[in-house]
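One chain follows as structure tokens, the form predicted alone.
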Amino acid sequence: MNNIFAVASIVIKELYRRKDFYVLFILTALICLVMATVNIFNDKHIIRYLKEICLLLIWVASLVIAISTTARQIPAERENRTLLPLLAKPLSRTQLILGKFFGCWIACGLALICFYGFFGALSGSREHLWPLMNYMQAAFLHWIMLGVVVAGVLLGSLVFAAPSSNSTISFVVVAGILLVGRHLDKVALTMQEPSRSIVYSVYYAIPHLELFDLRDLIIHNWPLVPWKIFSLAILYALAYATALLIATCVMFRRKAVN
């Protein structure tokens, strides 16, 4: 465990570094700040409008961290020229892609963190209401979809031969499923065989992010999601990050590095 930490910390101290994530939180105040002077006709459920473009944001800006950040891991480990002398230390390569993963996944609930805290603050002062635990709810869970994200965006690091390629091709994945798989079994009653089985098998077979996304429940003061419920949704996106860092691990190993 501390090759794997020792690896993370790597990772995390790499970001923040980086000027990608200031850019990005900076732009999201700045835009959400601007749509916070609107007042249209005094309407008191404008607040309503402000938390769902500041929510988009934090959504779009996570995603864009946390594919980007784990894009780069392995290819820039290899460019670099210190892949093999990591490996050459006590470290073994599944330590070295689980040290990426806990890294990538960790700066991503930092990132959160401060998003989160913002949009609080922003919707606090003007709704005058602090549903904590909504909020937590909503951040962990964010939290945990974007462990399934990094996961995949990792495997992709190993198939795909360049980090813009492996983040167009998981940006397009994401979005597809976050926009269109909740609706892949109503297209599949209008098919006829052999493609509706194609198109159940590819809902059973993908993680289901949108189930993640509690966005409206702030948006619209809803109550708390029963724990049972929230529960099973965390075992349900750690079992997929579990088995795409298995396939990755596996690969890993089957893979030469120099």
The other form holds:
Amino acid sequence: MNNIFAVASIVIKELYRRKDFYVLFILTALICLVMATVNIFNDKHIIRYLKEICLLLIWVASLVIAISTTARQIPAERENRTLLPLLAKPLSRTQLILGKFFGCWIACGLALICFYGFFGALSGSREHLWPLMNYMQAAFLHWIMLGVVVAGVLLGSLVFAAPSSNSTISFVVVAGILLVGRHLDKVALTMQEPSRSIVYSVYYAIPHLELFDLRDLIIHNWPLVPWKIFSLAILYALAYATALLIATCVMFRRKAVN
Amino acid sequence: MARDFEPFESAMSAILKTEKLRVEFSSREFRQATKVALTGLDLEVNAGEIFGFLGPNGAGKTTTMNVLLGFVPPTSGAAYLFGIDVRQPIARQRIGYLPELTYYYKFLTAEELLRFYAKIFSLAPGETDKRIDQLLKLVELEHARKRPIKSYSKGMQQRVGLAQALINNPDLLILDEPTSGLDPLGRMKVREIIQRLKNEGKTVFFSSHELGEVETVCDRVAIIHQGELKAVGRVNEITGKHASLEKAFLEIIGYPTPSTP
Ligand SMILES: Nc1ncnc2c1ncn2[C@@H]1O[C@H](COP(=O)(O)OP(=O)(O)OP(=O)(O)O)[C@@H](O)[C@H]1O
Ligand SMILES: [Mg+2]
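Return the form predicted in complex with the partner chain of this protein as a structure block, the form predicted alone having already been given.
Below: every chain and molecule of the assembly, starting with the one above.
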């Protein structure tokens, strides 16, 4: 445990010493603030669009942070050869992978706190509504979803050696799941046999990340998600993240590092 | 952790041992032969010695160390540290390792880096502080301890490497070309450090291309060539009838110099 958190703390330290996060945060904040000032007529509907765009930006930014941070972890350790002195210590490879996972995931969580804090402040100042519990639910499920993404990208960084190709592929896969994942079963129905089964199995195999997207609920000020469903969603994500992490550890244990 | 006073198993026991160690690298490229890096290497390093590991470029020195540290699995044969198979992480609890050509996390300062490694060895916080102060003084980086490593020169990075290898006060040091990239003064300092470690009863296993340096500090040396052990013994035994260790080395690897009798 001690070792895992030592590795995780290095990942987090790196994130806040790099400028990526600040740039994304300031960019998101600026775009939203500019849009907020455009709303001079105080039209009620405009607030909705503002919230929608702000949340979309937050989702994109969070995925950029999660994927780019995670994708470079193991390749950078190999390339800079920092992996050697590290693994020469009594640190198992599983601990290293778990440390990287928790580091990236916690770093994403910290970024989300900033983003959702900003979002809450912005929409609250406009709407004079403070549905904190709803924001908390949305942010938490968002973070849980990022856990699956981080675990998947970590696995990808062992499969694809170059971090850039891993990032690109991860982006495409995650965006694909978020945008069309829920429609794959309907797509399958329109197909002929061999491809139909394939699309069906893809539909059942992929983690349905879109389930964790509570943006609509917040935009329309809908009520809370029932806690039972909320907990089931968390279990669902943890199952996927665990499976991906186990695959990563097994792969990494077999790899020669030199 | 008062490891300094822990007795060794026995005065002449091998604390580093390889048995018929063979390593093959299978090539990913199509129709390329597998590369044999080590062909059945038998090596024993006893407690308390300074052991020099010599060989031309590509002889397999780094590969041997990579096996000892569990980075590369042996194709056949076995390796042990303190009698423990190197495949178990616990075998690395009492060793310090300095890799060849390594960069450390550039965004950390030397102090933070050492603190991170100390945490992995589960050193107590008070002990960590004391140890970091000692080590930074030893490698003369006190003035730069709060600066990020990316601002260090090559020699300074090499000295950070030496400091991190010593963080857990190890009983066995595995150093891969510890003096490469250092100026003459830096080399002398490293030799002094190695000598001091020996006086503290530590074992040092290091590779080097600096034969003069090896001659002055080593108790025993091994020479490998193309993955095969060619000679092992005390420096004077190996030098034997030759004028210097360098001449003996060249002869052993098959390049006799004209002045050789
Ligand atoms: N990952 C690898 N894949 C294929 N071949 C490798 C690999 N690592 C090392 N080798 C080969 O194994 C042999 C031994 O290499 P090694 O790095 O152990 O040499 P060395 O004695 O440390 O040399 P140097 O003095 O240059 O550091 C070399 O021929 C090298 O090409
Ligand atoms: Mg080498």
